[in-house]
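This document starts with one chain, in the form predicted on its own, laid out as structure tokens.
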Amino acid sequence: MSTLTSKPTKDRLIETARELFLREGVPQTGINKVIAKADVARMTLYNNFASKADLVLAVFEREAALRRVAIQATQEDLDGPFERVLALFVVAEDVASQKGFRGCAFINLAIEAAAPDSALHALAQQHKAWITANIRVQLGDGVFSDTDVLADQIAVLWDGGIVGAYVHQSDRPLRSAREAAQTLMRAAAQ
């Protein structure tokens, strides 16, 4: 039996629209290629999931948690507020490295969801606000003048990063961002 259909029917769908939704979008990703793939029923996607919007959120709110860990577990381990804020841009590098990397799953997910009211939009708002909070939390406090401004300025080169190496098919956006990053805070440093 393989891994995917050992899991329970709920979690298997998630990972298999993960995939699918990751690498192909979410419009251009129909349900009936989430339950082909996910080898059930189109009445057990339904009994799980109430639309497929519901499956949508679910699986970003899955993707943003484990990009929490991701981020969280590599900045875990580093000292000072230069090491763990440049560890996001590793992270990114790790993600734009991956076979199939579109960009920024989040804001791939709020053009996609074009509806800037919507429960996806939303999540994908959230998880940006976790992004710059971290970093926030990462400068710590009286190292850095007017931290919350910079952290607004690392996230954007951040976002700009991911998107630059998914535009140009290279890690070299994502290398100058934090190239970028380290300037902002040794400018900023007191």
The other form holds:
There are 2 protein chains.
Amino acid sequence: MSTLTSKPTKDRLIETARELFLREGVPQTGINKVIAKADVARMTLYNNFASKADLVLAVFEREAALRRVAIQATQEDLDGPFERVLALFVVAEDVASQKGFRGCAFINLAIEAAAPDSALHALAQQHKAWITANIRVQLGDGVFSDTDVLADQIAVLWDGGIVGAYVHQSDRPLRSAREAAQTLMRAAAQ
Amino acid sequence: MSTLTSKPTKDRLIETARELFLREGVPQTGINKVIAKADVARMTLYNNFASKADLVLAVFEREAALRRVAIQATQEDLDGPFERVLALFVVAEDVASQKGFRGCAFINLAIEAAAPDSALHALAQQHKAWITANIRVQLGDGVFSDTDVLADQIAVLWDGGIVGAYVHQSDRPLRSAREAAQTLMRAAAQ
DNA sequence: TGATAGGTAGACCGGTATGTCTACTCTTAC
DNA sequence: GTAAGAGTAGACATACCGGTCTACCTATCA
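Given the form predicted on its own, state the structure of the form predicted together with a further copy of the same chain.
Whole complex next, starting from this chain.
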């Protein structure tokens, strides 16, 4: 292995933990499940991470970064604020249609694994703030009135659509959200 | 005590558990906390409820019923679909402003305490469906076009607003949701 | 050759969780 | 007066949790 910290093992732990955290939830995923699935010794985990909370933080920081990149990549191929904003919802509808869909990982994180004053909650908050800021950017200037307000409203629809899709086990709330976003954009178009 | 099942003790258990479940979350609230706060023996709980899951179910069934009544009571004093629908958001804003606010109890229940095929998840689903149906009724017939669609969209805004208020620890998402609901209603007004 | 770093296996610790069991007390009703 | 129902106190069983520690293995590299 390299002279510095062993990257592959650490990365494997993060990726294995990610799968379990997203599929089964953070509190439901014990250390034992992670090391068993990663086929790694207990001490290997604790040599790479100070604690479970440290591992959770690493997993979700990486996850947030990956999602930002994925969203931007999707938007690059599209033109205009309508297409780019609505693409967010379409992507979510695809994810929600897969079985085992558990809603938004960051909302879940905030609710089930993080007190409001914790670093994990702050991470969820930041990710959501980035989503809102991204929507704001896609809306551009001059096309819509009250762009900041509109971005906030569309972000609310996005959250509500994903949560609703999980609760109702259906992509219908996400479709409602997308259509509502469209209506709001049309109403705000100058 | 009465010849039948002892009501007062059972009720006290439910009310005590309710407070703890809502304030600290269902998984974070152990049986021990419940019986300590209710000042009741361990076996008293298990003589009244088959299991913790059974207690949780009783608590949230009662909670859903109480909330339906409270929402209807609020709406009785108001006139017209705009006032009655927007009142839902105003009430939520009040609740969200209180410290210790933990978002929507039923969404939390679905996420942190219930597999999608469980009775608890179904309960959360039913409660959300009732909210949507209530919005639909308040919208009435003839005032708006696509009333079913509009009700779905407003319900999504409600969920997104509450979840956003918790994640961002701010009532701003709820205000955005209310204003968006207003815009959608205006756009659908015939 | 031999030091070092990274990984391994598994015992172990203290804590907490739900749930069971027993023996006891108290109150009500017949 | 006594039987039954409801509640009590607390030990107990079992399982899991996160986390620590030790002794060992093995590959790399100077």
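Residue numbers count along the first chain shown, from 1. Take the two forms, find the largest set of C-alpha atoms that superpose within 1.5 Å, and that set is the rigid core. The structure presented is a predicted model; accordingly, all values stated were derived computationally and were not measured.
> So, superposing on the core, is the move of S118 at the CA at least 2 angstroms between these two forms?
Result for S118: no, shift under 2 Å.
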